[in-house]
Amino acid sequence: MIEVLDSTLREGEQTPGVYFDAHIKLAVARALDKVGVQYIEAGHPAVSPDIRDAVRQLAAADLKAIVGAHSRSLTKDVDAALECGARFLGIFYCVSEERLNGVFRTNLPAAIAQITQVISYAKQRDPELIIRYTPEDTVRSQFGNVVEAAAAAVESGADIISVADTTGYMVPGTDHNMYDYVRRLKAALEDRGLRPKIAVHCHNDRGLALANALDAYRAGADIIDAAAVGLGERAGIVDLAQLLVVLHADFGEDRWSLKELTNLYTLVSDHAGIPVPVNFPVTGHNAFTHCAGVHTHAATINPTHYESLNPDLLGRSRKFALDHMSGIASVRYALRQIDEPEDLAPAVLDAVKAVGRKGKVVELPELRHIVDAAKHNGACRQREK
């Protein structure tokens, strides 16, 4: 059964210009808890005192989700996380030859010794602690190095191995795809008698984070990382709402309160200072808005003609935009919404199209003014006769 780790408060704060005050982090965590994510990655306590205080606050909150912290492969980072009361610890250390030789000035055996020493230390300090080990930039590292480090990590007490597509490198259907990678890694670990949970952390540099996460899901991954509004380094990571809706609608994973997503996204967007794009799937303003006349006519009769998702799933409403592309059906539908007679539709449609040609959309308040003008003009013509 798939689990979701939300990293809005950790990876999300790595979005340039994004910072959440402690009281907002608590509000976001509570909103995530209402959605029902299984893990909330609260931050990296060693980065700054305010992040440490926020992680401590969230760990002490009455949340159903497991609150986790981020950690380098250093005992001082482990100490900082445990002092905050974190129940989940994500430890990372890259094992690619390029990074080992060029950045860390070390070799694989020395790196594995450091990784296992830190994991063992953390497990000794808190035997109930859930530990995830991530070989950073997993998918571009030498596969043998990843297997050796992952196996040693599990033998030292790691419960989860995370496959990090740190640069959004993976592409479904190619020779570097997440489905094959997850299956291959699981098989290599099982050959050693090791069966940790497998997590995936997919970046969106090629716009394929969600596709890669679903590839991992089909390959048997146990945990998928995501963030509200897809926040994160560069192009961000998997968008939480899109992931949950696809898992629910297409894979039968009915574990989350999807109607809570709108409130979560409003909160995160407002305090991140990053608007949800209007054309964003699921949560964007236009996600369930029909515009062209042919579309709106068919959708008023049967919405499934132009919808593969029901907005009720998210507690949202179907909308019909009124602009230069509108047809008579959408105007009649809008008139019914404001309790006005449908025989006004032809005159109203002409006015709506005129406004739309200026690059505007007619919302219901303005539609009432258009209706009032149409009635007035009609009355004037009657008097002239």
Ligand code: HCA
The other form holds:
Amino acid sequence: MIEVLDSTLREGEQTPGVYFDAHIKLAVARALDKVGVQYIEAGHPAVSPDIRDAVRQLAAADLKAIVGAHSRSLTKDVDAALECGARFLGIFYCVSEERLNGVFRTNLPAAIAQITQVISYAKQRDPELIIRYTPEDTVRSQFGNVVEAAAAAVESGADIISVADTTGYMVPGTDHNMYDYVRRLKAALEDRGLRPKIAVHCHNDRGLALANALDAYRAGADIIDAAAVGLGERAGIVDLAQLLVVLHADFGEDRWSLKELTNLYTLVSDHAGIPVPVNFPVTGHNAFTHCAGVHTHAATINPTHYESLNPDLLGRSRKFALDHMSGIASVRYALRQIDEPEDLAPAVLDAVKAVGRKGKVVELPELRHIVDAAKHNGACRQREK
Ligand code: HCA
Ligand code: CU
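Would you mind giving the form predicted in complex with 3-hydroxy-3-carboxy-adipic acid, to go alongside the form predicted alone above?
Below: every chain and molecule of the assembly, starting with the one above.
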């Protein structure tokens, strides 16, 4: 059964300008727990004392989710994570030749020695600790290096190997696709008698993070990383709500409380200072709003004419926007919502279209004023007769 790791508080806080206070981190973690994600990556304790304190606070918060910390392949990072009470540790170390030679000034055997030493150390300090090893930029690294490092990591105690598409490079249907990659890596490890869980961490540089994560899922990945509002470095990573909704609606995975997502998104977006785009799938303001007359007419008869996802899934409601595109069906629907007679619809529609031509949507409070004016003008005309 697929598991989801939320990294809003680690990867998400790497979004430029985003900082969550400790009390907000706790609130986000509680909201994530209500959604029901299996892992919460709470932060990288070695980065700063306040991140360390926040990870410690979350690890002690009695959540159902497994709370974890991020760590370089250094014993001091492992110590910092364990002192926070993390039950899960994500260790990353890139093993591409370019990074080994150009940045770390080392070679593969030395890097593997360091990775395995740190993993053995962590496992020996806490045998219950769940350890993930990520060869950062996995998919652009030499495949042989990834297999060598991953196999050595598993042999020294890693439970999970994460395939990181650190730069959002993978594209379904090309020679660099996640489906084949995950299959190939699983097979190479199995050839060595190794069956770690496989995680996948997809960045959204090409707008394909979710598609790649689903490719990994179909190829047998066990864990998918995501973040609320798709936060993260550059274009961010897989959007949590979109992932959970697709896994639920299209792959029959039914482990999460999708109705809790709205709450989580409001919290995260308010405190990240990043509004959810109105046209964002699933959680955007317009995600379940119909506009053009042809659409609203058909959708009032049967919403599935223009919906492939039911807003009830998320505890949201279907809306019909009133603007210059509106038709009589939307106005009638809105009048029923505010308990006003439907025979006002033609006059109200003219006024709605006039407002809409200014690039505005008529919300229900303004509609009440329009109705009031229509009644008033109607009464005046009666008196003039
Ligand atoms: C980072 C890079 C990372 C790591 C993922 C992981 C990536 O910010 O350190 O440790 O599993 O995209 O490769 O987020
Ligand atoms: Cu990342």
